[in-house]
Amino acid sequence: MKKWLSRFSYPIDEIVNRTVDRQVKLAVTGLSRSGKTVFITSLVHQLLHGLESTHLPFFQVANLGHLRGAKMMQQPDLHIPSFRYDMAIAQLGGEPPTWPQPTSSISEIRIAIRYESRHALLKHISPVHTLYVDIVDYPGEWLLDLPLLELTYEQWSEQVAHSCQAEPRLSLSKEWREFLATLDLNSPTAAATLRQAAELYTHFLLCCKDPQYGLSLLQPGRFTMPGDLKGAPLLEFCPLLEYPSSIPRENSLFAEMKRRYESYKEHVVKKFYLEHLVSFDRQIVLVDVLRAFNTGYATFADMREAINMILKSFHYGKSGFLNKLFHGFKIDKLFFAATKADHVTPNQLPALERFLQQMLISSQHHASFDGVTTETLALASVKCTQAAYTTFQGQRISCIKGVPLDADKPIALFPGEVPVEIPMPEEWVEGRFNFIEFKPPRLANIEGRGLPHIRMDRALEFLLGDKF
């Protein structure tokens, strides 16, 4: 991926601020339904209410009394839509409360944090300093396209064809594959044929994405989350399961599919990468491990492959003063978070963290080799359950209590144990896990204090603590 990197003209104030640690740019990365919108909303809310340090005991600048306050500022990139924190908070604080709408396009928000520096030299220069934190959100589906930059059309088609040899993709792709079998790839291009092939392939991807299967590695990502490209001819192509028996003509169906794939890479994927993904300082990778537990081994394996592939596309390395000045910006801290930690009992949090470490161990090793500091943590951006206990056959059992997404009254349940090691494929039996979704909590004073959470303070300390 590094061959796609190029130098850009950043505003001089941004270069100065980021070089001397007065500005941090955070990338919030995660697949669909991993909790990106809720995480950003909670992170912003915790910072805005940081003066009430009782809810952020591990965020040292707040806990030690050095925080002067935080507020939202005008974002630096005016051509990027704003992250609608106000709408997300309104939904969480509604009656009844609802989860914010998921990410559907790229967005950005800037927070200014004013603090008293702990460093003796900086205290002499000025007793109070400001750190600007820029947070960028984007659909997880779009990140899935980054590996395409390294693949030819033929290589990508072969990957898709291979994945369709196993269930559930084998059954879900049946209608699309049968349509492809009727095509003459050397025939002249027909717009209606291209459109129908793309529609059937998109339907196949959407079936894979359905919660029943929960598959993640669905390319191109814009097919399931098109954004402003909805209806564009640029999205009317698909992979092919075989090649023409003779050299394809220039105006053939095969040649046009290949042209559109290359055009999609150049004008959508590469443009998105170069404009938005090459200048981050810190990265958060959110993973909904519990969804994989409920759905099965195929979902888990697909999720693991998708995340590890995506992480290869980012620019990691040490980013001290001289590195930033002469080599540009690199991600120097990588935070892996297992989301929805409130959906398991408190004693299961170490197991959840251990499982995520095992799941993404290759990416962690590569990041460590590049000099990147990593951390793995189980967290809940907004805590919506409470710890509870019940008695079964004379034994006290840990449970959780909350209002299920499809109910109106709270229930107490034991969701199951999180395995410390990754189970063998045959051990992912149906009914082994019962990690259900919950409604957000009712909050009487959402504007008066920080959102209830699990370990968001530790996330803030890891991502920003060294900047104060």
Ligand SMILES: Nc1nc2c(ncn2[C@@H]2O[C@H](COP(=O)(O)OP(=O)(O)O)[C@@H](O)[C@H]2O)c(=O)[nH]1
Second form
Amino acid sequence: MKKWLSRFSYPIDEIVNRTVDRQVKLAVTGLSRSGKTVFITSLVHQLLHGLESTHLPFFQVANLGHLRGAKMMQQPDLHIPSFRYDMAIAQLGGEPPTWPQPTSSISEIRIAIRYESRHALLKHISPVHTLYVDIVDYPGEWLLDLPLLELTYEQWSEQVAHSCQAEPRLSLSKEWREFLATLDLNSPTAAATLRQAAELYTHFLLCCKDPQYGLSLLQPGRFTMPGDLKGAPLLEFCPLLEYPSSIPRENSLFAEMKRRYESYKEHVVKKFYLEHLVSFDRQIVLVDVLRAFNTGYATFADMREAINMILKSFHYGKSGFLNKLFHGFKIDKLFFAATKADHVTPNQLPALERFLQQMLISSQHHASFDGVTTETLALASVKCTQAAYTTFQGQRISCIKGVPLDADKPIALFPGEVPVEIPMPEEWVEGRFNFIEFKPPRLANIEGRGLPHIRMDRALEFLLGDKF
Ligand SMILES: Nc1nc2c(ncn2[C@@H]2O[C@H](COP(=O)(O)OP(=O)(O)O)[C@@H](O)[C@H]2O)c(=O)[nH]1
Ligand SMILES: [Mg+2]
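For the form predicted together with the named molecule instead of the form predicted alone, what are the coordinates?
Everything in the complex follows now, all chains and molecules, and the chain you saw is the first one.
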């Protein structure tokens, strides 16, 4: 490693390297609790420990012995908060180990990977090269704002009004709707009224998001995940459920709400895309499919609609609408992962993958059509369970063994079978699935070898394999 470090200090080496060094920016997104922080922590940990390649059989550069080492570097964008890898590892390696703190904003980390090139020309220039991997973590909720760019205030309001006609949104939106009903949409507006309407609407969205309902399609995304906009007047508006009876006046409540909606699109949504999205090379979308199984069909259907809505409007090629708005999108690989695959028995992994593929099928077609390479995997960033067997009525049944989040001793359980096809709404019966959360494993030597995982090596190969 010493020799490795010293190479960085020779300017001439640096100049030669720069001509062949490459950079790749990976964007990791997914709805909150989908496993982004744990995924990035594990990805970085696997790379930093890549020299002990036995834990990464499918990551070719490591497996073929071409990896020289990896190191964390100063991130390139100083205005973005740093991804707190050190804190996450301290928690996972604690006694007892705990899951990293939830995060609610954007962050970035840079890893430099040194490797021996396979390409004859590159070998000729220099035997060892560096690949800089920048990883950006951002809330999937913010992506839910993408479709708003195509919607007028009236069209968006209509969509929300429509979704509030069915349960559970009908009941959960009651207080907000009743407040709106007391307002005169054509009268001049008071700041306090706007604030109260926005607060009640936000409360409604947060109730929808509660694990009991687990709904995902909640717009605007910053209302539930404000990041650094918490408390900003930019977020003080909401959709309206009806139009004013006469043409709205310039200073009316309706006109002000509409103005703020447009301002949100301009100053929050577009700004985010211009600042960040244009620089992404590869996009990773994490999905906690098992959460939907546990909660039921409504949660699943809502999650599917939210993810497909995001991906449909996302640009993955020339025909995407974002490319018409902003030029220069260059994403060439799209990776979907069903996270927490250690919650199912190993023989269920293919079913979990197939299920996610089915969930995203229309988006994947769009992406392939646009020339983007896609991959779907079921993975566990940190494997918390072991495969085990039990006998039931004389039959050998495969199950998993791990320590539940709310217990101290391991249990063996059969969590339920992942369906190969998406079940009909009436087939999502209560108790069919029992995917519980687990404590992270106790690791005697977290600094000595890569975190236990399922298929992180395949993820690395898809995301980075072609760069070496
Ligand atoms: N068993 C298991 N649980 C996981 C894994 N990854 C995440 N989790 C669980 O999911 C929770 C949310 O993960 P986190 O990465 O913080 O989600 P984020 O909000 O998308 O960043 C964690 O606290 C863990 O309980 C995994 O690989 N295996
Ligand atoms: Mg996080």
